[in-house]
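Below sits a lone chain in C-alpha cells, taken as the form predicted alone.
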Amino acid sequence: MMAGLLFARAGVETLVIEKHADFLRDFRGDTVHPSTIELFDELGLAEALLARTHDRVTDISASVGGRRYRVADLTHLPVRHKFMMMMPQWHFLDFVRDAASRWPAFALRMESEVVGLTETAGGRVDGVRLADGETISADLVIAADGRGSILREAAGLPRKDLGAPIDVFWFRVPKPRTSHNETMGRFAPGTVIAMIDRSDYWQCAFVFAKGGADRIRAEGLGAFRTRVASAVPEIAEHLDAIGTWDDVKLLSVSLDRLIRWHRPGLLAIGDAAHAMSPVGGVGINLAIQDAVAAANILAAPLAQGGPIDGLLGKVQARRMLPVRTIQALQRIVHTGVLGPTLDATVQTEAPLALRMLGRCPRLQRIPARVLGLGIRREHVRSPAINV
C-alpha cells in the first residue's frame, strides 16, 4: 500500500491487489516506529495520521525475577515524533489507502486473489494472474505478499532460511485503561512473555519453542492460563478472557530473506524479501523503508517510461544492510536470551547487558535508536506530480 501511494504520487499508473475483502486481520503490524511517522511527516500526512485512534510507547522495559530493567528509552530521539505508535493494521491500511486514492494513478482491487505471474517469450515478467483466471499486465509487478509469497516461488528467486527457534501465541487480556503506555517483556523460568499496552487491554505475545504449539494446547487452556499466571500474577484475575483456543492466535515465526530479490520485471520487497522475526516489532517499518526506498528509486524512471530492469539490483543493494542488521541483531535474541530463558528451570540472573541498561540511562538511547530509526534510514525523495 505504502508503494502503491508513492508510485501514484509520481504519476506511475498504481494498482494494488488485495486477496481479501477487508483489512481486518488482528495482531499483524500494529507498531508503527518513530522511522515511519517521519515518513508522513515528510509527505504532509503526520498529523492526519496521528489524529487517528491510536496509543503510544516511550520506552521499554524488561522484567527478570520480579525486577524491572529499563531497556529503550525514545525520548531523546533526534525526530520530531519521539514515540512508537500502535494502530491495528486494519486502521493504518485504511489512512495509506485514503492517503493513496487522492491521486488520481492509484487504484485497488480487493477481493482478488494473485495466484502465478505471466512472462514474455523471452523470460520477463509482465503481469500476474488472478484466481479467477484473469492476466494483468505490468511494466513492473512489486510483490509484497508476505512471508508465504506465492510470487516470489512463482518467480524462482532463491531464499536462504536463516533458522527461527520460536513461535508465538498471541492474545489479548483486558486492563484498567492508564494514558501512559508502555511495552515490556516478562521473563520467568521456561516463559517469557512480550506485553503490549494497548489503553485497555494487554496485547501478549507468548514464546515458546518452535513446533511446541500442539503439545501446549493438548496441555489444556487451564494449564496455560496457569503458566501465564505464573509468569505475569498482575494479571491473573482478567485471564478468563481467554475463553477458548480461538482467542489465542498462533504465529509460526520465520526468519530468511532472499538471496535475489528481483528479476527482469519483477520486484520482492517486506516480507516477500526477507521475513522478520516478532523480536522489537519491526517488521511492518522495514517493509515500508522498502517501499520508500524502490520509489525513490524506480519511480521517475517508471514516470518517464524508461527502462527499469537495471535498477532493480539497486533497491535489494540499499535495503540488503539494515536487513542483515536486524536479522542479526535478532538472532541475537534468538540464542542469548530467548533460547536460555525458555530453556531454564529456575530463576537466573538478568543478562548482563540487561543490568547495564538498567545502571546507566544514556545506554538505553542505544537500542531506542536502533529500534525507532533503525539501519540507513529512507527519506522520501520520489517525485510529486501536480494534481
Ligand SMILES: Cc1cc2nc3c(=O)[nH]c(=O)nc-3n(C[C@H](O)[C@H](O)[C@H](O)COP(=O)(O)OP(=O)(O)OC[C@H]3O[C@@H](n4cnc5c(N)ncnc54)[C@H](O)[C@@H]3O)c2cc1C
The other form holds:
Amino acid sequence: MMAGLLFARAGVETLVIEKHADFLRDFRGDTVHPSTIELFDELGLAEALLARTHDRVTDISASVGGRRYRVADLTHLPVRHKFMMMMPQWHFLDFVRDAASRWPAFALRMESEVVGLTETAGGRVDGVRLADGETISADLVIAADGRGSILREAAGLPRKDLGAPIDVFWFRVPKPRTSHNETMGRFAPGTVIAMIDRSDYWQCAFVFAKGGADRIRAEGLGAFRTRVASAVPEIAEHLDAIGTWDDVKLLSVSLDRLIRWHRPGLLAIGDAAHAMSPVGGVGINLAIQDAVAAANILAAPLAQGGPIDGLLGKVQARRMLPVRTIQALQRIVHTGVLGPTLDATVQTEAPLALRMLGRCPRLQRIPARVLGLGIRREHVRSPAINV
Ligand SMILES: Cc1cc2nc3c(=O)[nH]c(=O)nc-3n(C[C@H](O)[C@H](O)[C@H](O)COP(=O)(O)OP(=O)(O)OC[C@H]3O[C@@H](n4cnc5c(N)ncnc54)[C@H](O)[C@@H]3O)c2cc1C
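Show the form predicted together with the ligand, please, because up to now only the form predicted alone has appeared in this conversation.
Once more the chain from above appears, this time first in line as the rest of the complex follows.
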C-alpha cells in the first residue's frame, strides 16, 4: 500500500491488488516506529495520521524475576515524534489507502487474488494472472504479498531460511486505563511474555519453543491461564477474558530472506523479501522502508518510461544491510535470551547487560535508537506530481 502511494504520487499508474475484502486481521502488528512516523511527516501526512486513534509508547522495560529494568527510552530520539505509535494494522492500512487515493494514478482492487506471473517470450515478467483468469500487464510487478508470497515462488527467487526456535500465542487481557503506556517483556523460568500496553488492554505475546502449540493446547486453557498468571500475577484476575482457544492466535514465527529480491520485471519487498521475527516489532517498519527505497530508486525512471531492470538490484543492495543486521540481532535474542529463559527451571539473576541498562538511563538511548530509527533509515526522495 505504501509503495502504491509513493509510485502514484510520482505519477506512475499504479494498481494495488489485495485478495481480501478488507484489512481486518487481528494481531498483525500494531507498532509504527518513530522512523516510520517521520516518513509520514516528510509526506505531509503525519498530522492526519496522528489525529487517528492510537496509543503511544515511550519506554520499554524487561521484568526478570519480578524486578523491572527499563531497557529503552525513546524520549531522546533526534526526531520530531519521540514515541512508538500503536495502531491496529487495519486502521493504519485504511489511512494509507485513503492518503494514496488522492493521487489520480492510484488504483486498488480488493478481493482479487494473484495466482501467477505472466512473462514475455524472453522471460521478462510483464504482469500477473488473477484467480478469475484475468491478466494484468505491468512494466514492474512488486511482490509485496507477505511471508507466504506466491509471487516469489512463481518468480523462482532463491530463499535462505534462517530458522526460528520460537512460536508465539497472541491474546489480549483487559486492564484499567492508564495515562502512561509501557511495553515490557516478562521473563520467568520457562516463560516469556511480551506485554504491549494498549491503554485499556494488554496485548500479550506468549513465547514458546517452536512446534509446541498443540502440546500447550492439549494441556487445556486452565493450565495455560495458570502459566500466564504465575509469570504475570497482576493480570491473573483478568485472564477469564481468554474464553476459548479462539481468543489465542498462533503466530508461527519464521525468519528468512531472499538471496535475490528481483528478476527482470519483478521486485520483492517487505515480508515477501524477508520474513522477520516479532522481536522488536520491526516487520511493518522494514516493509515500509523497503517501499520508500524502491520508490526513491525506481519511481522517477518509471514515470519517464525509462528502463528499470538494471536498477532493481540497487533496491536490494540498499535494503540488505538493515535486513541482515536486524535479523542477526533477532537471532541473538532468540538464542541468547529467549531460548535460555524457556529452558530454565530456576530463576537466575538478570543478565549483566540488562542490569547495566536498568541502572544507567543514558545507556537506554542506544536500544531506543536501534529500535526506533533502525539502520540505514530511508527518507522520501521520490518525486511528487502536482494534483
Ligand atoms: C501475528 C503477527 C504479529 C505481528 N506483530 C508485528 C508488530 O507488532 N510489529 C511489526 O512491525 N510487525 C509485526 N508483524 C509483522 C508485520 O505484520 C509484517 O512484517 C508486515 O505486515 C509486512 O508487510 P507486507 O506488506 O510485506 O506483508 P503483509 O502485511 O503480509 O501484506 C501482504 C498482503 O498481501 C495480500 N496477499 C497475499 N497473497 C496475495 C495474493 N496472492 N493476491 C493478492 N493479495 C495477496 C495479503 O492479504 C496481505 O494483505 C506481525 C505479524 C504477525 C503475523
